[in-house]
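First comes one chain, alone, set out as C-alpha cells in the form predicted alone.
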Amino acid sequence: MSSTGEELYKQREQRFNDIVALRRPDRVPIVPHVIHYFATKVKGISNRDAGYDHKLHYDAIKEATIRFGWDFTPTNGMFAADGYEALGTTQLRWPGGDLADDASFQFVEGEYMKADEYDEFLADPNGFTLTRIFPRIAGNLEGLGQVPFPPLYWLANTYYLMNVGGPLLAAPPVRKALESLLAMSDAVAGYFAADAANAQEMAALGYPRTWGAPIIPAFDMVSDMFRSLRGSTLDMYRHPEQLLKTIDLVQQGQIALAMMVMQVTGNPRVFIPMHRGAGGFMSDEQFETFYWPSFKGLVMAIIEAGGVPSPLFEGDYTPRLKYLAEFPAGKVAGHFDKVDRKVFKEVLGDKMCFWGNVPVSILCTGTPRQVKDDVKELVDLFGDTGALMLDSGLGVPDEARPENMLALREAADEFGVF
C-alpha cells in the first residue's frame, strides 16, 4: 500500500468499527453492502459478460467505487457463470445460460428434499446430499444418483477403497459428474483469482471490502435450499420435530462454516442474508420456535469468535426489533431493508447501529433531491449518536440511476459531517 492508501484504509476500517461499537464517528460513511450488475451496467457491459469475464466485472466495480465515492468497496454478490455452466445447474438461471444476455440471474426454488425424506437426510446428511440433492440441482451431476453408493465407512480401508470405490468412480455417469465438478472447480478458481486481485488492489487504494463471505441462517438454509418456502411452512405444522432436528443439524455446519470463512478471508465481517425471518413470514410463536434460537446462536458464535455479524434484514423487521434487543450492544452491524426508523431508534438506538434503508425505489426511479431528503431524514434521526451508515435497503440496486448514486455521496458530505 502507498502511505496514503494505507492511512485511508485504516481510517475507513476504524470509522466502521466505531459506528458498530456505537462510538460517534467524524462523519457518516457510505458502505454499499453488496453489488451485482450496477457497475457493469454503467459501463455498458452486458450481464452475460459480467458473469463470464471476471476481471472485466471487478474492474468495473473498482471504477464505480471511486466514481460514486463509496467508503468501502462492495462485495460482489455474483458468482462464476462458467461454474454454473460446468455443473449444468438447474437451481440457478443466468444470463448467457438460458436467460437473455441482459437479464438478471435467478434462483429456482424447489423442494430439493421431499417431506418424506427428513429421516433419510438426518441419518446420513452427507450421503443424502451427494446422491439426492446434487443430482436434483445440477444436470451434469445426475450420475451421482444413478449408482448405489455404499456407506463411506465401507471404504475406510485400502482394499475396499480400491476394489469397491474404484469401479464405482469409473462408472460413466459418475465419471461425468466428477469431470463436471473439476470443471466447476477450475472456473471458480479463475473467479477467485480475480476476486483476490481486486481486493488487494482496492486495499492499496484505501478501500476495505465490505464483508468476506455469506453464511445463511439455519432455517433459511432448510427453507431456501432444501424444502422451499411452501414446504418449510407446511412442515411447521405437519413435521415440526423433524424440521427442528434438521435446523439443529444445519446450524452446526453453518457455525463451523462461519469460523472457517473468517479465518480464510481474514475479514471479520460475516454477511448473514435473512430471507424468512421478517414480519409476515411466520407468527411470533413460530419465530421463537423455529427461527430465532438458531439465528441468535449463529450471531453469538460469530461475536464470541471476534467477528462482526452483518445481517441483511430483508423485508419488514419492525415486528422483530424486540428480539434483536437481546444481542449485546455494539456488536452487530445490522443492515435494514424495511423498518420503521423511529421505532428502531426507540428500541435499538442504544444497542445497534443503523445501516442501509435508503429506499431502492428512490434510487431507481426518484430524483437526486429525493435521495438527499431521505439522507437528511436519516442523519437528523441518528445524528445525536452518529451510529449510521448509508446504503440502499439491499446494497447497490442494478437499476439505480447514476445521478442518484452521486446524490447519495453529495448528501453524505452535506449532512453527515459532525
The other form holds:
Amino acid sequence: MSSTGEELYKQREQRFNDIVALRRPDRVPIVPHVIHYFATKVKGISNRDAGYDHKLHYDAIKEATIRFGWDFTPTNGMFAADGYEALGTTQLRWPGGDLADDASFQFVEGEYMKADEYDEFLADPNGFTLTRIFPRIAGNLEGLGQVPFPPLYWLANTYYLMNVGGPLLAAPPVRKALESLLAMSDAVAGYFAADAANAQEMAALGYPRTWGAPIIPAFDMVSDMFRSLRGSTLDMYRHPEQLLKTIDLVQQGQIALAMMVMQVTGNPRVFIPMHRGAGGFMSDEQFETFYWPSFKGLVMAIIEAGGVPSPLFEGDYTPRLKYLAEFPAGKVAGHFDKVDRKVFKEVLGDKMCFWGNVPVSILCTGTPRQVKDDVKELVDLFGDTGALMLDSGLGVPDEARPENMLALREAADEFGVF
Amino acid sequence: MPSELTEAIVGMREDEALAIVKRELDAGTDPAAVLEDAKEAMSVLGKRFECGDAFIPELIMGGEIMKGIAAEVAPHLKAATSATTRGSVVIGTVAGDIHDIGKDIVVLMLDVNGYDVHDLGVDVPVEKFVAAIREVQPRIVGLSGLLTLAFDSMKATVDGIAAAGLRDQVKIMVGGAPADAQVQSYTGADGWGNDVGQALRLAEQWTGGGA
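Now the other one: the form predicted together with its partner chain, given that the block above is the form predicted alone.
So here's everything in the complex, that chain up top.
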C-alpha cells in the first residue's frame, strides 16, 4: 500500500526528528543538505541558465530529488544571478557575469571593512554599511559613498526630510543606487516566488526541505564578509578588543535573524555554515576566545526557540569535537565534511547524530563500489544507534557522477534498513 | 639557539620584533643576517604548524611581521643576496577556480623555506602551466583548488603537462580543502595535501630534504 504525499512528508520529518533526538529510526535516510548546480548539470543545463532561470533550476531540483531517491529535497544554495546583475556586485563572480557559462559562482573575499574602521563601524553600524560597505561590494551602489550622507536623525522632521533629504535623493549617483536596489528586489521576488512554489510542490509530493535559511556564525560574518581571513586573523593580534566587540554586535543580529527566518520560512531547521572554526584555522585558545562563545550562543538560542540548529562543519572538525560535547544531547543536527568518523563516534556518539561525511572526492571521481563501501562503513559504525543520515560532506557536489548518486540510494536500501 | 628576533616573531610580538630589527640595523649588524633570523622564525612556525602546535593565524601574522621586517631591511641591503634556493616551484589555482587563500599561504611558506616560487595566480589555464614549466624548469608543480570542478581542471592540467612531454621533469602536488588520496589518484598527481604542512613535507621529500 503506497503512502500519500502527506503521509510520506510526516514520516520523513518524523524520521529526521527521531534521528536528531537519538531515537532509533526504521532506516537510514538520505538527506542532502544543500544543492547548487548538480540538478541542472545532469540535465545538460548550463550553470548560467541555472542562475538566471529560477523555475528551470527548481524544476531540475525536483527531478533530481525523485530520480536519485533522496528522502528530503535539498535547499537551493544558489541565489538570483539577475539580482547580482542588478547590483553590479563585485563581491561575487558568476556564470553569465564575467565567468564562463559552466563555471560556478564564487565569493570574492576582501577587506570590505578596513582594520582602522572598527570604531567607525561600532559607532554607527547602519551608516557605515550604507556609505562604506555597500559601495565596496557593488558597482551600482558606489554612489552611496560619493554623497555626504548626514546622520538620519538630522532629517527627523518633515522640513529637513524634504529640504535636505529631497535634494540628496535627487543626486544622480544616489538615484542610480536606489534604482539598482529596487531592481535587485524585483529579481529576488521572482526567485522567491519560484522557491515558494517549489517548497509547496515538494511538500505535496512528500519531501520536506532540508533547511529554511542560513545563519552565519558571528566570527565568520566578520571574517568572511567584513575583514577577510587575513584581516580577521591579524586583528586577533593587533585589534583583539575591537574584533570581540564587533563579534558581540554581529551576534545580536545573527540571533535575531535566526528567529526571523524560522518564522518566515516555517522551517525549524537553520543551516549554520561553519568556516573558520575548523581544525587548523586557529588554536584552541583562539577558538575559545573568538569563535566558540558566539557559535554556542547561536546554537543555544535556536534550540531554546524550538528550532533545530543544522551546522555544516566544513573542513576537519575532529579537533573541535570536545567542544561540541557541551551541547545538550539530541538537539543538534550536525553535518560533517571531513571529520574522523570513528573519533566522532567515541566523543559524541551518545550526544549527536552523524550526518554527511561521504567524501566529495569519491562521489565526483570514484566508483559506485567505493560509494557503497563507504556507506557500509558508516552503517557498521553507527548502526547500533541508527543515529545516521547520509549525504556527502558538503551537500550534493556539483560534479558528482550520477551513477555514484544512484549508488548512494542503493547502498542506503542495501545496508541501511534496520 | 634561537635569536632574540626569532623568538619575538615566533611569539607573535610584532612591535618588539620590529624594534629589535631597528636596533640591530642601527648597531651595524649585517642586514642579510637579520633577514636570516626572521626567516628562521617562519621556518620554526612552519614546523610547529606541521606538528599541530601552530595554526593559520600564526602563519599569516608571521608573514605580516616578515613583510614589515623586509621593508626595514631593504634599504640597508647593498646588493641582492644571491640566496641558494632549495628548488623552483610553479604553483597556481587551476582553471575555473578563483580561490587563493590556501594557495597564498603555501606560496608564503615555500618562499620563506627557501624555495623559488613562481605563483601563476588563480583560474590558470593548462597552457599557462605548461608555458611556465618550460620557462622555469621547476622541480615541483602545485595545483590548487577549492571547488569540485577543480578535480577535472587538475586532471586536465596533469594530462596537459604530460602531453607537452614535461611530466617526467616535475613532481606534481594537488592541494586544497577537498584534496585527498582519491583526488591524487584521479588527477594523476604525485602527492596531495589539505594544508601547508603537507605541502612543505612533500616539497622537502621531492627536493631531497628528508621526510
